[in-house]
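Quick heads-up: it's one chain on its own, the form predicted alone, in structure tokens.
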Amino acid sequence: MSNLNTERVLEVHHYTDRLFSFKTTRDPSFRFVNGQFTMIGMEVEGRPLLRAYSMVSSNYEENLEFFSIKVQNGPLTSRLQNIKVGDSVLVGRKPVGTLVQDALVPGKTLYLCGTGTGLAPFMSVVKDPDVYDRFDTVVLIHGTRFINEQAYGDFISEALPNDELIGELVRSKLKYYPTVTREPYIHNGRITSLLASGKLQADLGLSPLDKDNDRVMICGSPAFLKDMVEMLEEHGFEEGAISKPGHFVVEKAFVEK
């Protein structure tokens, strides 16, 4: 398993019966770009069982953090959800992914749109000082079914604005918009509907979507990705990549298993 590091679990947090996060040690040689993912997993019957997970932690942080769903019959998450402090997990040494800033042409406002555990890569991005240098406004949108699935909400609203390194940038440039679909909340509705109608932008004092100024990163369920891409393309947005930057990027490889 020369392409894997073995890391030690430092902390586990269970948000609901479906969601949990955990922190691990970080090998000093492990380098990544904020927004990327890597393969993580456990050794099962002498072989590594791996799935793709985005880093919640930013690339300058000492430890690694991951955000996961629990699938009771899932080959990996049925085991991973039971990890405890001191246990070992496998972390791939080759991070990859499309949710990187260099895949976007310059713009003024960056929309980070995630559903469920699709929030994970954007937690890494909003802790990145570079994103605030590149954009005038950064909008973090997290869509879930229920309020208790709004993981990291307190961290985003309270801890991040007071962070010693980037707190001032966060307070002046980050706009956080949590929304749920199945119970009353400060914001209700699907991300695509809120963006398409302009309600989300109006709530935040922003202009309607405009490919000349707005850039978008997308991560979440397959249906959400499909709807977002269709909506953006209808507005003239073009998908980007490192080889050819564009107006939006979407992570198609993220697997919630």
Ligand code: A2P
The other form holds:
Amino acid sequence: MSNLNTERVLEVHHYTDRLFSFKTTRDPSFRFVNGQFTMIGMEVEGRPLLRAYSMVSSNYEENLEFFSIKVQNGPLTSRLQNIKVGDSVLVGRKPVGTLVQDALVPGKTLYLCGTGTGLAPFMSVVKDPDVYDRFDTVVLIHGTRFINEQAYGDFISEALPNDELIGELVRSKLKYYPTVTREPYIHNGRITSLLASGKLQADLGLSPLDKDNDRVMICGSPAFLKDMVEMLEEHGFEEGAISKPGHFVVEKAFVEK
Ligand code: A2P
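Right, the form predicted alone is done; let's see the coordinates for the form predicted in complex with the ligand.
Following is the full complex, with the preceding chain placed first.
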């Protein structure tokens, strides 16, 4: 049996000349935990060309959704960015990943920290009713250089709070904090500095970082991950895994070089 499903593209949305998202059909046998990723791609010269992509869609949704960067000479994304409704994409049948709630010990506040396309796995997490059972407050932080990279902003602040299934949970528990570093915006600054200084928590009426209450999921560029981990470890946080849950978990955003 092939380890890939062939899915059909249902929608494509271009945010900027560097970012786009798309929806596909979903094989009913494809199951995943919110926060996980799988290999996706296209057939190129008779062979599958695949990269890791987090699911933006939650595990109870009928279709799949992915969020992607466009890399000019990237072997996959230079092609994938041209997909049209009706085209085929390959979706790996084996989802994996560390950004799962079972890798964290119980806590009060969950911080979901993503830069760039590192937002993707957290989109499936904030649509997951379970996360609101486990935490009193869920904070979704998206850091980008520019405002037009704040993809999903309208969805998070307008559609999600009115969602039939989880709107009420979102309204009472989700706090959204989009922040931009290279032009003026409602929030400015790097996620690391905003969390370490306590500015972000003060803006949201939350307490400064504290390993007894706070749990953190991190996804973004290698430099961002390194600085976040260093900052959290300075605060006594320990990395978790399913085999040994901890205070934070980390996954790199799979940017094509
Ligand atoms: P900055 O503009 O100050 O570099 P990128 O597109 O390079 O992945 O960046 C996405 C966001 O992540 C930007 O706001 C960027 O801020 C920020 N960023 C980049 N490197 C780090 C880092 N080491 N620690 C915290 N934030 C970072």
